[in-house]
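Presented as structure tokens, the chain that follows is alone, the form predicted on its own.
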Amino acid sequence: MTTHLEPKLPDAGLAGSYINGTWHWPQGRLVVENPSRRVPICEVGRGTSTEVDLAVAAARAALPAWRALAASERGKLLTELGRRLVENAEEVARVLAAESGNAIKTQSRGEAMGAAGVLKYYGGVAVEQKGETLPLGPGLFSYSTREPHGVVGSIIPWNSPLQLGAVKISMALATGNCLVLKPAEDAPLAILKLAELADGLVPPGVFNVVTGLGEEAGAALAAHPGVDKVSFTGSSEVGKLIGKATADRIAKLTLELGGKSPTIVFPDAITDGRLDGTAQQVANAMRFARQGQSCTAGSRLFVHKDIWDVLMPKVAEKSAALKVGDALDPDVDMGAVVNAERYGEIRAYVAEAEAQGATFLIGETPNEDPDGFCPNPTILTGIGNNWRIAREEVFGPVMVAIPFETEEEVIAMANDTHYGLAAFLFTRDISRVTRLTRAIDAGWIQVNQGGGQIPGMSYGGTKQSGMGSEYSIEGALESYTYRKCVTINIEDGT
């Protein structure tokens, strides 16, 4: 029999909101539950306007000094956050994987020490914060530098909450930005534990955790005055939202929003002994072992029709052998989806393909009523590439396989989206390579491997997938701080 690996929940009194250096609870309360076993897991504070009044206030009285220390000691901060979380990475990870349903063995794990890598990896990078000279002539010195743009309110879905809240951290923190972070209340327990391994690090009010509703305390600080930038990664529909609310201040604004990223492989992909390689990378860039909760999976595959009959069976084997069940049992290489409605809706969407002539490969339409919302992985054939399937974003392990012939059909097939956040191309000819990267409509490419973003990269998208990027040095100077030019009259005289 397996034994489970409990998590450690937030020491009690720890569940509310962490602001200002302390922690405090809201009047109400949300429970978060395990969506794969569907039983609660413990109450966190339903934070509202007020909350989000008393963090943004803050971070505003923290943000003089904290801009004002040297970049290079908000790194050693962020190193040691990093440092911390290694050290407690298992802790973490259980956490995690209880509350967002993604399975210890192959993600909440990999996620924690992902998490660390990238508030070390900006915790090395802070100091590169620099600025130009300007040769404008003599008698003037003219020169540039970065300065942050204040308080940084920035949101986070439940798919890989503490990953995306490190990027957050990072970005805003080493820049000299002080932050309020909102969690998703499906799974805001992963960032209560990184908040518990900051208290006493970070001065108070640099950087805030308040728990809640989207609709209450999400709008609140979406819209607040007091937050000169927001950054969001969730839904379009969402994004749209927070965007007006932005607007009406000019708030600065990063969105990362939804995709229906298309892998696409031809032949010469599969040759010299590739196609075994080549198969699991397809299935590695769906997200299956995520339960395709990701935003960059993979979720439209265009196989050229000289080698489906040898790719699509090896593909749907690699995809089939993961194991589903409980995220906390470490044989498991694939959890469960994270709450009773996104369970519905990806119910819905396979059940309507099913409906309309689609033929499953593998999988079939998720159970009504499960004990854990648990799906198994779904290939989906017979299908256009203008089903509602093919073109909304499904949020669940369900790809959908369509075959092409030439080159200008699967790269119209590809850009007809309103989505472009990732693509994926495997060919080993570097005149295609090079065709088809410029001609993709997508802020991100991978070629040859269905990986994930590694810190360092620029990753963002076009489309309705949203503006600016993140995970480099590059993304947070351009998303997080402003350009300020100073231009001195060094004659003397005048």
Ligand code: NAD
Given for the second form:
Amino acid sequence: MTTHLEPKLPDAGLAGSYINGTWHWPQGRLVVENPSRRVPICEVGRGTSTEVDLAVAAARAALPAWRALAASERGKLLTELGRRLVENAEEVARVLAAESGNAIKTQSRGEAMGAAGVLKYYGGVAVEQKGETLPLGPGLFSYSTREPHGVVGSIIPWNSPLQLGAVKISMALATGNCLVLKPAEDAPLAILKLAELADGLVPPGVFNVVTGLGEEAGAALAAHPGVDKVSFTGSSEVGKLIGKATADRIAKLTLELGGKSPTIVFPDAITDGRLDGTAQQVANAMRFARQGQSCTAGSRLFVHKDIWDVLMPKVAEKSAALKVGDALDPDVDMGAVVNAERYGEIRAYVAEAEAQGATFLIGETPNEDPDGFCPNPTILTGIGNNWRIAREEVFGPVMVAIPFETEEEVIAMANDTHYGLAAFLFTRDISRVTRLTRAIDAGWIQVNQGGGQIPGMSYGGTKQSGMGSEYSIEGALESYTYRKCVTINIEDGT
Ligand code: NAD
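The structure above corresponds to the form predicted on its own; please give the structure of the form predicted together with nicotinamide-adenine-dinucleotide (NAD) next.
Full complex below, order starting with the chain above.
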């Protein structure tokens, strides 16, 4: 069943769905391809509502014992899973690079270790699932507890599947829920490797993986009456469908959706020897090394006109320095976009902007039929903030750069979007920092850096970028548990 295997991948027995602690092959098959080389890697099961039914039933059956387990014991199992992932990190990273196109050097190794860190972090804080006592008056003893919702259905995208999978697994399981996880059809293999590592560690049914298409397995999971909470990460378009699917039964819901995040640079960000560092952080914020395939990518760059001529060549130099190519090549910094469809859409956005008269500071309209889906980092100028390429999520290595003159003007341009996920602000003026961070609509604003999420921080979007935030302990508790209040009359009671 398997061809072109360079990294060690799940064998035939392990590439189906993982349900109730066993490997299960659905009738249909999906081929997972390596987008850097355009060759098939492996087949996985094309799960449907049949597999979703089985997995939800297994999760429901496992729930009473799992939620009754001490949180510290659940935490220990997550910590152990994190340890096993560290032990197998290189192998998992190679699988991840092969299926997602994310370069092993800059991304996939870091993602494997980051996912292990998430599992260990939530393993450690699982005991923080605490309640409150309430002073309701003499004779009354009132307290609250945090209860799991029950069965969680999580649906994740392909762009950082292991990290996102680890977040969903950790938060759901730490808080006493059981989980059915539906990975993306383009990148399910690293998640199956994680299931392999979890096999025999967590009780059967606590953690299940159903591979399959979004419209089949994903839709069946979102609509399943036995799923009490859905945690979805993906596009805003699909997020709206998930919202509709969960509305009738008032299932709990978290949506982590798309973005078109602004990066804003003021002149004082490049004074006193800061030009080089700021240019590098601006390029980092764009996530070029992830082919721009990050929900938080700072893909709209607003640069004050007084520093345009100095900063832009430096940002171009830093971005163009990335070596582009096969994600498994140990020297490559930037790999491939995930599939032909995504590549074609990126190509269409850039071709349209070129036809509208945009100028390429670096990059070009990608080739029509490449050997691997590896477009170069591209920065476009001469763009209007109302152009399609400046408004829609390209989800590729394409940044648009627009000059501005005043704070008011840049705030208006930054907020002129239906997204509100992230923003990056570069200035040394603390008053300006407080004014702009207040004014900009975004769930996460970084000042003077373009880094990634860190476990424990609150993370989520506003506007059409999402609903709820899950990354922090508080976010996990709010999203994966409900408060139960108990009031006891400790006097007579009658
Ligand atoms: P997508 O919405 O197409 O797919 C995401 C997941 O949803 C996949 O598992 C897919 O199979 C499933 N799906 C598709 N149609 C479905 C349906 N009708 N019902 C149920 N499930 C369905 O997104 P994508 O292209 O895989 O990922 C890219 C998107 O994800 C971008 O918009 C990106 O910004 C977003 N994203 C957001 C975050 C965040 O934290 N906010 C993180 C990563 C990615």
